[in-house]
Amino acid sequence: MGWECWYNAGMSFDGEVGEMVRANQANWDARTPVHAASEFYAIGRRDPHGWFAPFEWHDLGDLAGREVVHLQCHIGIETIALARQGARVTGLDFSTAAVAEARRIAAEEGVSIEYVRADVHDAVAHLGSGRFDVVYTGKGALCYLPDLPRWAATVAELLKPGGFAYIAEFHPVLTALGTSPGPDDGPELLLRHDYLEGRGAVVRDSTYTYTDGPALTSATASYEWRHSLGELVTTLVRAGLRIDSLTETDELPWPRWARMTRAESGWWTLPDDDPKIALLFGLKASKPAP
């Protein structure tokens, strides 16, 4: 019997924490036939490059060859985008419906990813450490973490000396106006949510995910912790990573609010009369050689 037969997210902690874990981990299994069927991903028809903000790919730089892992990956479309940059690229996420949506995902485009079903704090137990030249992990992912330090660790023992650790992310800001907005809401950008750590874990019980499709019929409730920027860098730099740049943009992938823009880079943004707030970010952070 293989690992993945028996294997359960929340086993990574005890108590409170680990039913959290788990049931994000059932939530996300719902999640993934919607997001698998949608138009927010159109699946086969968008390209996944554009997923990644342009100074992603100058801060990634050169992939052709790299040993890259892509953690807490879903259903791997920016996976394949790192994997056409001519990367060797592995996936893990801790979702048993993603991993095979990802799988089949990636057989359809013709693209060779290795994926693993894990969770991402068992990451080194499952694909070795002082593996990758490069540790991924993209937009929508430091909230579901309980515990920072631990991913941090994790991520440092996974690279290789001189490797590079590469987290493109929501920023803090964004999650403190609110996954989404209200239907009673205005205009005004007001912030509703958290902006710094320490509350614990946050519930969400919505029918609807963040895509277009049909309501979850089951686990729908799902748990998150706020990370802030100042926690995220220093968990980093305590975990023995240098942090080589850290950039801030006014852009997203995606329109999140009705009045957003499309800029040159194909992405959306606030009016110009609005306040120029940071959206997302990218940060670097490497490991040092001996």
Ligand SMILES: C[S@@+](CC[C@H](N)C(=O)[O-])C[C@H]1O[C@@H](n2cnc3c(N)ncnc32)[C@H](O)[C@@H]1O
Contents of the next structure:
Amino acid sequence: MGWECWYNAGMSFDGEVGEMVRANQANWDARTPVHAASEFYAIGRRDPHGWFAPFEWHDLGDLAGREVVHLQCHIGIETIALARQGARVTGLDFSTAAVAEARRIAAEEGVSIEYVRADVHDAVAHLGSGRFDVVYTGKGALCYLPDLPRWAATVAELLKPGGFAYIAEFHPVLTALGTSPGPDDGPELLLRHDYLEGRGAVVRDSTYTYTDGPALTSATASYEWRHSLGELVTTLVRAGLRIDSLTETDELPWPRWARMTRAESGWWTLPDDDPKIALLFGLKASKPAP
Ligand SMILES: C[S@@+](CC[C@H](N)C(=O)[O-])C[C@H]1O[C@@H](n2cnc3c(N)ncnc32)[C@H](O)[C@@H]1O
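Now show the form predicted in complex with this ligand, given that the preceding structure was the form predicted alone.
Time for the whole complex; same chain goes first.
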């Protein structure tokens, strides 16, 4: 039996937080088959390149020949887009089901990617220290991290000196509004959730995930932690990284509100008579060379 067969996430956290991380692992195992069959991800029908904003490709620069790791890669959609830029790409996720789907999809797409099943907090033990030119993560990843300083130390250690981390994540403004419509969602943009960190885990117990598809029949509970932009920037700086850029955009790769329209980039934006608000950000942070 290989390490991956019995590996349990959350081992690096004690007590209640460890339990929450393990619940998340089970929840992602349950969501994965629904996602892999969904119209939302449209595997084989939607070009993975389109899950990136043009400014992300600009910030990432030429990836040809570079060692890239995609943390919390899920079923590996963005991972494939990164590999198609000519990078040598590793994807890491703690969900057995997600890693199995990611391997299957990459094989079907004819893309060579190394996939590793591990908790992101244990990534250095699994992947090695100082190995990567680029650490990429985001679009629904940071909210599953109970301890941002620990995660930032991991990211910094994975990087070669001179390498950089790129975090493309839902803006905390969007998280506060809700990343998917609530049952009583009206046309107004209403803050329903915390923007700031600090109130601990938020439990979500739902038979439905964010994609189309059938209801979950088990492992419906998941736990999220809020992280503000201020917390993220300060945590990365304290981990020894230098902030190179922080881009905020009013566009999303999917239509969160029914009234959103296609932008020139192919992503979705609110109409002109709505407030112009940040919905996603891209943050580039480098590990200084000695
Ligand atoms: C929304 S996906 C993000 C990937 C990508 N943006 C996408 O939408 O396909 C979140 C991923 O984080 C993974 N995840 C959550 N907590 C994790 C942890 N502690 N260690 C490793 N992976 C984790 C889940 O298994 C899931 O595949």
